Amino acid sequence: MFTKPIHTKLLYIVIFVAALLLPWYVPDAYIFQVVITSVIFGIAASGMNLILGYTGQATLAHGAFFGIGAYGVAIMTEAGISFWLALPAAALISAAVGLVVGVLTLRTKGAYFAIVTLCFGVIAWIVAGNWIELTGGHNGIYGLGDPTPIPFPFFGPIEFTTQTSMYFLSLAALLVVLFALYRLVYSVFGLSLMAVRNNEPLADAVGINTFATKVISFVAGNFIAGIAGGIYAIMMASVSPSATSYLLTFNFLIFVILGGMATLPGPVFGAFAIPVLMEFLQFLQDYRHLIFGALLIAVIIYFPQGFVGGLRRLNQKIAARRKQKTSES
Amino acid sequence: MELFLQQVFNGIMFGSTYAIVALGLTLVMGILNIPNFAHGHLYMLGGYLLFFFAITLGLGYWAGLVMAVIAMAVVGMIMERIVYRPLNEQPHINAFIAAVGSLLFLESFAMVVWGAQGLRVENPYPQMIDFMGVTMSVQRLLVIIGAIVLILGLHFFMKKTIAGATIEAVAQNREGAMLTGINVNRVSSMTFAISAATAAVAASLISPIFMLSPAMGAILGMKAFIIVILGGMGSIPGAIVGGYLLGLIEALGGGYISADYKDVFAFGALILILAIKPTGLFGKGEV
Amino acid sequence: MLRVENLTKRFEGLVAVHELNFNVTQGEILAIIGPNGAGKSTVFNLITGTLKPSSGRIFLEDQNITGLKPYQIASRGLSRTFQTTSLFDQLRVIDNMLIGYKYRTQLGFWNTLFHTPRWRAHQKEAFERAMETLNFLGLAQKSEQFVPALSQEEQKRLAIGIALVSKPKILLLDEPTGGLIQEETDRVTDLIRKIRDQGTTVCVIEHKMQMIMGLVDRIVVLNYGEKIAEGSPAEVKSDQTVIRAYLGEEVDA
Ligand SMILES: Nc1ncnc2c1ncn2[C@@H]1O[C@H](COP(=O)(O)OP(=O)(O)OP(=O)(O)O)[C@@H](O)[C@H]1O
Ligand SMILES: [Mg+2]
């Protein structure tokens, strides 16, 4: 019922292989860093997509939950807790805060929800900058150690000191998140999210607890943001208030919308294509938000499904035409 | 006592700005059911346009103010036409996203054109007046008086002119107004023009006192949202009372609450109030 | 089956429903009729929890459901359609049906995430029930299509299907043939009869008298929020108060 055409599968396999081999053809350490950041932002944007794209709730607090994950890992590893424990713990804290915020805010609708989550986002940012004892204030926390090596039979311990290892750590997290999202979205459960997005009174009338559905989606999306933030902190070996900033939220939003809202590959594609493109268009760096602001408007008006959604539609049209031809002949 | 009065004066001055900016926002939200997240950024652009006309072109303060207001009215109309009108029939969420796009665009535009550094519009009235022990610069007094004039003018416009009555009719009942043959698109366009123009007035009045910066619109825009949500969407008295109230609370509370966390309390209060009453204090429904 | 006691709903300055009493018995088709603005849809909205009654009580199989949330009432076996056709129009036909069936299953977050055996069983069951209902509606061929590709009649059928797929005990239909031409109306009428014959109690709001006369067992007539008559189609048709209320409208259209 929820299967994909064969050439799409092939494309995914090619991309997967290319991603696995990437450390061996990436030109330099700087670009590699950009790519790793993209993978991490791709995770975060995928979480936002669950809330915004699939469930239709315009959250503007995603950067805050990313930041909670980042600070969580930074503070816990500073306190001597292993990264492998700190990461899930930080993500759970993100989810728990998400639960509280979600229960408080998800009864509001539309614009109110957007503004109230934005308020929470700004609060998180202010707190990160001013609660000096916990967060180190505007300087943040720096000098985080590498994750402890994982003991592994036969091969010996896996170390996490190189960029390549960081890359595979992020990539693995991205794949796990995408796999989980794939299961959630392509299912009756996923349909209930889209039901809330599409027609809330009707969803309510057919027995779906719309409030609970929104809360679950919000908590799950923020859990994912927390994971991304945690990996980001350990990769940068530091964290500062900019990791909770609403500008980060807007960046995630750009990735989700331009890449393709309510598609699984869309936000990941956006998180990759846009920063990598910007690296090649360095001279445009100052005009970054000028361009993306305008693009955001244009895309939402003319291609609300973004790049991947647009491709998909093209694909469907071609398939329909082919079908027509075969039935005619 | 004198310190208290001084704080009240400052509170009224900030409140004047809040009231005007919230006023413009409440009109747009009431009429179009669109949360213009970029409203604070229109205010910011208004300030820079004053700088452009008054200083760069050397027209002087008052001529610059008039030009900035006119230019912003046009910007408002353009924004309505190319950003929001095409999204009228789309899911609401698309309009929020477009609003975020506008906000990024405007902030970045100011950054590219005028730079990230703060700019100063020279204060045309730096003289100080002493009144009942409160010292005030003439410009600060001008902010307060200007706001009152603007509010009265707008009140007159809404109550005594046909254009104003049309706007109110649409604000109260969009479908009903359409049925009576009102051209909603024209009303939208006009409302955006007024909204942006009033933001420009606020910015022009206050920019001789504070530095201009591309980021100055963001927090102010959020505060305007808080005022509008609490005061009731589309409610002009709500926006005015809410604006002055927030100004006073901030000025008087500033001594008791740490300045760093000042905004945390305002935003936190909004979250709690909406948690209890999801449609706002005087909410007439949902967006 | 469904019982309404002294139901009253006041909007600002307007009593939309006033001290209304009626009940729907197991296995029947009951029609609620009345002029425009009589309060019919409001009654549905009160029963389904979309609106809160100003006073009065509602019982479903002798259980008080007054004040419950719409999703709670739906999951007790009371389904409804809306006057203006309401569908998940961004999704496919089959998806609409699956959503309608979801509350019957345990296809929640954890079961879905871990693909538990229960998930497998329920997902399969949901698809089967969805296809079964689509067959019943005559929409099986269209299952993979998106909603906007359907004709108006098909959309009306689908709306009924979303409410029907979860096997409700009672189905409330708000003008199921509104805006349809005669031929289409007849087909939808047959569908409603078939639904009742399968054992679902039906309560329907309608304007088309001819359609009602041939279909329903009993009629409740509302005017200005009050019940002005109740009885078999023949009784109601000859009731003087009803004729007066409809004066100017054709009762026998
Ligand atoms: N949410 C509401 N707020 C205020 N008044 C309402 C509301 N819903 C309905 N009304 C009013 O209540 C009265 C009854 O409306 P209702 O929709 O129940 O009528 P109806 O019998 O279904 O009419 P129709 O045949 O046109 O569908 C009308 O006067 C309507 O304007
Ligand atoms: Mg009705």
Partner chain sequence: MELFLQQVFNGIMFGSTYAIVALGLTLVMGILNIPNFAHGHLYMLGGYLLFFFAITLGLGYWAGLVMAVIAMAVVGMIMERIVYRPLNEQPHINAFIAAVGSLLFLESFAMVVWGAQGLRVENPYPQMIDFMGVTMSVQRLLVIIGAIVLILGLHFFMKKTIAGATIEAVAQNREGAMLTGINVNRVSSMTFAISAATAAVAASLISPIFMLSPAMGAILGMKAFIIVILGGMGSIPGAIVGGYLLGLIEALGGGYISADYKDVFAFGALILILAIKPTGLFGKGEV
Second form
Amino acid sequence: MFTKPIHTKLLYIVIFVAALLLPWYVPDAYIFQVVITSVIFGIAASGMNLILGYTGQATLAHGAFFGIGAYGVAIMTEAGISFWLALPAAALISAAVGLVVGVLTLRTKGAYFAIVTLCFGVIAWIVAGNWIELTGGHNGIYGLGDPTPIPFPFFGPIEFTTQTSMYFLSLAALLVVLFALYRLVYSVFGLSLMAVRNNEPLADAVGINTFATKVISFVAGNFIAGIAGGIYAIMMASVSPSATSYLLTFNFLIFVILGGMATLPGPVFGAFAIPVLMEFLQFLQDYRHLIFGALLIAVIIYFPQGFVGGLRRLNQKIAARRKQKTSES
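Could I see the form predicted on its own next, after the form predicted together with the partner chain?
FYI, this one's just the chain on its own, none of its partners or other molecules.
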């Protein structure tokens, strides 16, 4: 039922091989840093896609949970805890906070849920900027008065101190997250998620616990955001309140919408294409929001399922025409 066409599998293999070889054909260190950041943002956007794309819940607090994961790893590693323990612990903290927020807010629907989560995101940013004893305030961790950077992780003889090693760490995390989401989405529970998204009253009528389904999706998506935030903290070797900013949430939202909601590769494509495109269009930096607005309008009108969804529809039309010509002949 969920078997992919051979040519689709071949495309994924080509993309995977290209990703493995990418460090050797990126032109310079700055662009490579943008690529690594895009990989990390792709992880976070994939978590948002689980909540928004597959479950239909318009969360606007994803940046806050990303920041919780970042601060969690930063604080724990500076306290001497191994990164490999701090990362899942920080993600669990993000998930636990997400559980509390979800239980309190997911009984609201539509715009009300979006507004409540946006308020939580703003609160998280304010707390990060003012809880000086824990977060370092607006200076952040490794800010003024904190001369020790967040320590880089080690794995046996491997030291994650170079861009290449951080890239492969981020890429490995992205692949694990995509595999887990694939197994989740293409399962019975995944069908429950999409049933809630498509028609919540009907899903409730046929016996699906819609509230529990939404809470689980929300918690899982925020766990993924925490993973991305933790890796981001290690890559940057510092964390500031900007890691919890609601502006970061809107960036994730743009990645998901432009890339393609309810598609696994869509958010990853958006997280890569948009930042890289903006780097090559630095001379248009003053018109960034205008460009984003035009892209959103074009996508909503002509590609309501995003770039990847549009490609799928085009592929389906081509396949249907070929099948029709074959049957006619």
